[in-house]
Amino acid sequence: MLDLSVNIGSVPLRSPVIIASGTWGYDESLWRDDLLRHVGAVCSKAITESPKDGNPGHRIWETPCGLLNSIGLQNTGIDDFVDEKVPKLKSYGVPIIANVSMEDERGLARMVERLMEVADCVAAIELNVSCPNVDKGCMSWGVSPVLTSQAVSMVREVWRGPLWVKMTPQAPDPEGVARAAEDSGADALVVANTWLGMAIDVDGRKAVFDRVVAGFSGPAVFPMALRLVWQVSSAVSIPVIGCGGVSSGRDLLAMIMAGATAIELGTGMFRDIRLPENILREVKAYMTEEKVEELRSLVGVAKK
């Protein structure tokens, strides 16, 4: 018997594959057992205090080995999430991770207070201090150890459940940010959100995105995300979740061996909706061939 289960702090997951925020909608057709039985947890779309329409203009631009996006945190707000979406999501039998966007102190406090009302239905909060596609909050908090510490501490004043922090790869000192999050009460770190990129419309002779820059993800960022996982997991004692460019079983295994306990899938899900199943099939084949009974025994093995 192969054991693929992992523990992210106090959160047990049947699978090391987590669906990243912003890549899985709320339509019932996506929440079928045949699509989710290989998934450990699903992160919600990023939640803000009030509803947001997102960014104007182009929002998606494909590259040869990745994807640029400038969605801009489009969502229906915390009240709709708690009152309308959570009651439906809890019936699907997969842990729900609430991705909460750090915009300002007052809004963050109110969102966490509302999530406390449904704490038994939310496996963890994923504090988003890393989205690059908004003009206010998020990444501006996550690039600084001091501001990251303040944001995590604010959540910890109210939230009693597991708390994950989704880091930005734009941080000049990722180990410092990671340690600040851990010291302030984070239970796990997600490494990391999208990288800053841009695109030019050559025919139109202008930037593709209204905000000029956008978040870059997909297979092209995997080596850089892997390096960050190695660095951050060496700097902290809490679990690290690798996120960035994972598109195969060998990618997952590399993340685990570099120090991650689990991984998040994002852009790859747009190409293959059954990617979690296909990844785990490859992982199981490796474990069988190498006589590895428990996946968690491989965490950080490349460092030894």
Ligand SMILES: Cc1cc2nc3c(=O)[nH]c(=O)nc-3n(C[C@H](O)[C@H](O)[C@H](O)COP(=O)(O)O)c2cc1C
Second form
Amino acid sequence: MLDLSVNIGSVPLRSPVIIASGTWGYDESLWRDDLLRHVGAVCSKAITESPKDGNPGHRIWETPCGLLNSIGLQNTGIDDFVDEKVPKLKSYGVPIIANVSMEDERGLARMVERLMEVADCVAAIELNVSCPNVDKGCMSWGVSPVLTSQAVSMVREVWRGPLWVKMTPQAPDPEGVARAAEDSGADALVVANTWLGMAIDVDGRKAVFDRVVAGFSGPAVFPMALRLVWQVSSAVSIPVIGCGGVSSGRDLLAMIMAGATAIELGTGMFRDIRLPENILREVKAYMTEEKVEELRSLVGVAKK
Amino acid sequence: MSGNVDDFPCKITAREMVGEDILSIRVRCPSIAESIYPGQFVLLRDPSWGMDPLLMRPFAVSAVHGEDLELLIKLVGRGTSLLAGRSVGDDLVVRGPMGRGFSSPESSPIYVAGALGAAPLLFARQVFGAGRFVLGVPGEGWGPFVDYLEARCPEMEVFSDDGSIGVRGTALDGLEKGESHPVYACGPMGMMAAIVKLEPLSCQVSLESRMACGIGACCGCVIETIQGKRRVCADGPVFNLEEVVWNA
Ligand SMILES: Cc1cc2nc3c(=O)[nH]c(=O)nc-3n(C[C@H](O)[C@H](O)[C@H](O)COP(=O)(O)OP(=O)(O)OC[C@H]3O[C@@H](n4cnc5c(N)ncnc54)[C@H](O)[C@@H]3O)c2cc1C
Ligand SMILES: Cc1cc2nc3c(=O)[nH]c(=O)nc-3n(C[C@H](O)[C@H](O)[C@H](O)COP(=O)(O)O)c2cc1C
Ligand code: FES
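And the form predicted together with this ligand, for comparison with the form predicted on its own?
Time for the whole complex; same chain goes first.
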């Protein structure tokens, strides 16, 4: 019997495949067992203190093997998440990871306090200090070890449950940020979020996005995300969750071999709604062929 | 979003170029064919694309024939040009049925189409019944497309900007001010925005937007409405004319 279950600190997951924030909807028709049976957990869309309308203008732009997005954290706010979304989501039986987007300290404290009311329905908080698509806060916290540590400590004061920190690949010293998060009480690190990019509309002779820069994701970023996973997992002793461009079973295996305990899938879900199932089929075939019984035995093997 | 959205491997069962850059194809997809409703759409990907193009492409369904979906596709860029190179028997991946369609009319509707906007309206006509069908096209080069549509919809009233096909003018020249029949419209944004000035008693419009997921997850396809930003893929693509903020 192949064992694909993993533990992210104290959070047991039946599958190493987690759906990344911002890439799965709340519509009931998506939370069917036949689609989600192969998924370990689903991250919520970023939650902010107040509802946000997101960015004007173009929001997505395809590139060869990649995707630029400038959504700008459109969401209905923490009160709607706690009062309306969580009661519905908990009935589906898939662990929910609350992706909390950090703008400022007061907002963060209020969000975590509200999440405490539904702590038994939230498998972990994923502290997002890494969104590149908003002017206020967010990524500016994640590029600095000191500010990351401050943010993590603030959540830790209120939140006793599992706490993951979603890092930005824009941090000049990713190991420093990772260690700061670990030392301040993070239980796991998600490595990483989107990469800063941009596009020019050559016909229109102007930048495609109103904010000029946008977040880059998809298969094109996989080698860079893999490198970060290797680096960060060597610098900390808490579990690392690989995120960036994963789109096949072999990508998942590479992330695990580089030191990740699980992975998050984002953009890949857009082109294949059954990607978790298809990835796991490939991983199981590999494990059978190679006589690997427990997926977790492969964590970091490429470094040994 | 209604129904059970899923990705289905499907085969192309028929293909025909209707003019220089418009492709008509049929894909066999029984489960979508039996559940799709007029105004809903599908997303397509060709397995031969690999990761580039990365995203699926959205298209309206223009008719359902038994287990087959019929689509009308204008070749505008990479994805659609690659699709035009595929043959009968080739594989596609089809996701659907997506979005909210037209609501069923209380009296005979008027269909108002700008060019490829005819696609969802032909399917609406197939399900809701014939009514006036007004089509506007640019002119030169659109003859074969118009012939193709007229073969399916003999009552079609055709306008062209340059007067080379049908009557000179736009589809809106076929509408009366204060139209009392329900209007179902699909075409360029400018055309649909202009319908506002005609003050029809009721009008539903089918909109387009660039899409990443098509399932309501990414918020990449939003438009401005009087209730704030709404997702074209899951809250639409059909909206009431008066809901949409046209100058956004
Ligand atoms: C709900 C919906 C229904 C649609 N129905 C039809 C249909 O029945 N027939 C049809 O021919 N087209 C339809 N479209 C438009 C179609 O999706 C695009 O033309 C197609 O995705 C372009 O793909 P491409 O790879 O060839 O173009 P790309 O290489 O990606 O882009 C080339 C050009 O196409 C334009 N374009 C790209 N995406 C869209 C889009 N979503 N809408 C409008 N223009 C776009 C861009 O502005 C660009 O200039 C529909 C779009 C939506 C959202
Ligand atoms: C359209 C879109 C919306 C996203 N929204 C969020 C978000 O709300 N919060 C967040 O932490 N990450 C968000 N992300 C980042 C993804 O969760 C993921 O970290 C990133 O896309 C890299 O993974 P991928 O290459 O598999 O997509 C978003 C990504 C995309 C493409
Ligand atoms: S395309 Fe993703 S929400 Fe509409």
